[in-house]
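For reference, the chain that follows is the form predicted alone, supplied as structure tokens.
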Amino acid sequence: MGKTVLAKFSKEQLRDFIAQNNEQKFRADQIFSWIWAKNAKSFDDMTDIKKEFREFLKENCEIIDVKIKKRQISKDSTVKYLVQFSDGLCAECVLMRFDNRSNLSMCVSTQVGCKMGCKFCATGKNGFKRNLLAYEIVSQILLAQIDTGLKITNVVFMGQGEPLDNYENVIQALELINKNLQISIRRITLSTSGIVDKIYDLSKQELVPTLAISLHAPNHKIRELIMPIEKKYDILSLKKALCDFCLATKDRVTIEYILISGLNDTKECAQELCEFLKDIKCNINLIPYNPVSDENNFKKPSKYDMMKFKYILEASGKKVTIRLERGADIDAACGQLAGKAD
């Protein structure tokens, strides 16, 4: 039989275990702050706990059971992992640094590949392998402040996988990061290619996150090309989601755009985007194409195209950024997470 894993307890379970081992139930406090919000790296590191304990929990406990099974550091500092569960499958996670900013954000995964198909994107080429449960959600945050000592800020649900398909491990990850951790569900975003019934149910959820939409096209021709989500989803019905869900929460979307060099990126769909986003409250995060390894011959659009792009979309009234590319040189750059050990 494996050891303990304290980190999948709740406090409250956790005072159960400390107490069915002969322990004054206000170690499980002690050792929970440990757990998430002191980035213990191991059962020493909890001085306040008497070493008899420690040592009782070092034979028989661990701390989490995720593992780096690799670490890239970019040249930028953005550090990719790639994290080993228990049962020995693996998913990439991001931790980004931005200069001058004294945020640091974390891009996790939901799931070990991804059922969607995206033609730019990198991690469905290797199928889909299964869900990832909220503690193993949320144990890529913790083993990344393990590592660095220090405290993540803000967290994107924009690694591998689709989050929305795995909606209820993500949902009881947002809950476990904001309560755990301690983070803001302002500072946290969730983005999906779209899957419209989740989005309502979305809408409806106590802690609600920033919505962000993996739009990447004007219309159903485009899109469906593109993304095989839009014939289950079409761009219309994924409209009236939107609509809805600004409605139901009052706050806008953040619409995700990636620019492929002669196929989305002309004056013509700008302009017809512009008329698409016409009723939405969103804001616009335009990103480049990074480059995969895959058969369309993708490319990434000048930097002209882009601005121009961009341009046109100010024009209509709404707030455009494109995305500051983070860890290209080591494929960790939107699209490029391929989950591979090699």
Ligand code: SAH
Given for the second form:
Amino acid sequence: MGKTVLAKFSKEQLRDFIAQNNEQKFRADQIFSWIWAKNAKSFDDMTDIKKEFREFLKENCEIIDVKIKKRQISKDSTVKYLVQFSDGLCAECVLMRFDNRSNLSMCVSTQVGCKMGCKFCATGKNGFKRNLLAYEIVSQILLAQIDTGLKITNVVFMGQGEPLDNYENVIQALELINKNLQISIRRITLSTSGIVDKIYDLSKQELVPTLAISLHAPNHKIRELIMPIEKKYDILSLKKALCDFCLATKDRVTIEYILISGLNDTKECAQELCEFLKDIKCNINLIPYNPVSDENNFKKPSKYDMMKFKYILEASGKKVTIRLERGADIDAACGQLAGKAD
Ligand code: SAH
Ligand code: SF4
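Condition change, the form predicted alone to the form predicted in complex with the named molecule:
Once more the chain from above appears, this time first in line as the rest of the complex follows.
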């Protein structure tokens, strides 16, 4: 039999486990805090637990069974981890600071691979392997905390996979991040390619993260060219869902828009996008296309073209940012995560 993995337990389950092993229940709270708040690397770090019990824990338990298989550090200090789950499959997650504010953000994966097949993204290229469990999603954050000894302050569901295609596990993961890691739901952002039914479901949850939408086109015709999901949930049904989401949650959504030279970055596209977004309470995040090896020959626009696109949108009164490119030299930027072991 394998060792008992303590990070899989809720506080209540940990209390039961400790009681079954004839220790006082308050030990569970100490251990819980060592794991989730104090980044213990091993049971030896848990100095307020008496030695005999630590020995018992060492023999029979492990803190976490997800491992760091590889760590890469970018010139801009972005860190990419390749993590390996207990069945041997791997996924990537990325640690970074956004916009030079005092935060430490973790970008987590929700699936090994992705079914959505967006033309510009490396994740879908290797097909889909499986959904990650809630514990496996949260363990990416925990591992980074243990590895760095730092507290993660923000989480973005923007790694490999489509979070709303793994709905139940993602909802549970939100709860764990909020409860165990004590990260406010306001500091959690979930990005989706636009699974309309699930956007409605999400708006009714107790914990609703900030919603980011991978729109990437101002109309059906262009979106269909680059995102197969447009065939199932078209851009107009997505628009309706976003308006309803804003009404239900009283929140603003983020519109993500990858700029691909000559395809969706023209003046006409910018004007059409302004019109499309007119009724949606949103901020816009422009993402320069990050090259991934693809057969489509997509290119990043020039800085000048990006600026013109941004100005047209800003003139419509929306807040527009251009996403800083992070970790491109280690393939950690948006869309570059492929989860390859070598
Ligand atoms: N599956 C979700 C979340 C992960 S992708 C989604 O699609 O929203 C995170 C963001 O990176 C999305 O906005 C995605 O569209 C974008 N992205 C994917 N490939 C990219 C690329 N090559 N260059 C820039 N952004 C990319
Ligand atoms: Fe999947 Fe998102 Fe990549 Fe599309 S952009 S293939 S939904 S991970």
